[in-house]
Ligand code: ARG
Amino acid sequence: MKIGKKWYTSLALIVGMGLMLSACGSGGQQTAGSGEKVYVIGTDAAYPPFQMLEADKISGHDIDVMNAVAEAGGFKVEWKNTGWDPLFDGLDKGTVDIGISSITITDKRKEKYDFSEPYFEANQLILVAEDSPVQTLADLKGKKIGGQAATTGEEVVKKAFGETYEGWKGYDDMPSSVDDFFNGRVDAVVGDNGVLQYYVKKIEKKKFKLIKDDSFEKEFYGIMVKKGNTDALTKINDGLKKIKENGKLQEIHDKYFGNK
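Please render the chain's structure by itself; use the form predicted in complex with the named molecule.
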């Protein structure tokens, strides 16, 4: 019995190491059997309904968009669930070629990365309890506000209350901030409209409201590459243009958001 167990343990170790090795190998330099380049797409698959992980499979609006862009643009892709911060690191290091993750095109990000044409319009929203007296972002002053760290949600909160606002609680991923809100550990969450609307719809037991502050500007999601990667960017924009023209992008939008 003991020997058997050991044997299984070492087998598991070997398999595990093999998996790790192949994971490490899947850098930005993949080629298909034909020698054709396979672009590694990084995403943070915890952002429903844009990027989700269901039964170990990455799915969602952005996944459909990127796959359609690649098909129309004539290039191959391979998916990698990197998480949010590591997605940017991956692009810097070259282990990721392309990022799609509801990434808002901002001037600050444009210093280090290049973006495709926009594929989605969004804005920030504030999530509070339905009976909350909060009506604007300013009403949250002094309150605990959660959201995903290093996002445009964090930006609007810090713009309103200062870079070192102590009430801000930044999480590595969006679901953790929403969980903490539902458990009463933060008074509000600030984040992208599509995601917060998804959660409000999903959690039917309690009632919540979503508030749009006048200061929240229009945001546009773009597909991101390392600055200067014109090879990938040209192919992406070409594919994106095609799926905008043939109605595929709209079709994907309607699949997830209804034809509003």
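After the form predicted in complex with the named molecule, can we look at the form predicted alone?
The following holds one chain only.
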């Protein structure tokens, strides 16, 4: 799960600025011609397959989910590629109404923001060589472990082996850590299941395996609003409930991750 990431940040911010400038209005809860509110959605389009830029357009799993939630909940949305930290700042200042960007629901975040019901269950996976005897994270003690810096992947490694574990190597993005793994610079990579599965799917000719350690705590992504924004949160949860019940949420999941 993202805590602070730089994956494709430069490209995302450059294109994102253009998207922000071309968007209607400049603040939260814009008003459509009919007088209906248009909720400004902030995201960081640099975390495929959840949020990404394709042909200068924001797309991905979370974008499909939010659009489906809005349609089912009966409200209109406008997208802004804010970047990661500015997403939270935008919610604080009211220039963004809703945030969706693979945001893990945590007790610390709930002190300042309100979350929808979960829409995605995430967990960490371990990438190792196909013939590796490793079966759990504990088996990696003393080995070189790569992963994206400032994520829950880094947290679980340091929780297991200590904050100053010398075997940990943090990268600006997940592809760099995986590239180093295949080049023999690290023995394993730890990262989010959705992102890691998406990336390695593109290089499945190489020999590797993904291991799920049952000791890893489950994480749940939620749609975030500023604390007290009950109007938006009620509409979000209403729409989310409907797409869970009618199968649309599962359909979106299968589109990006298969039906496993």
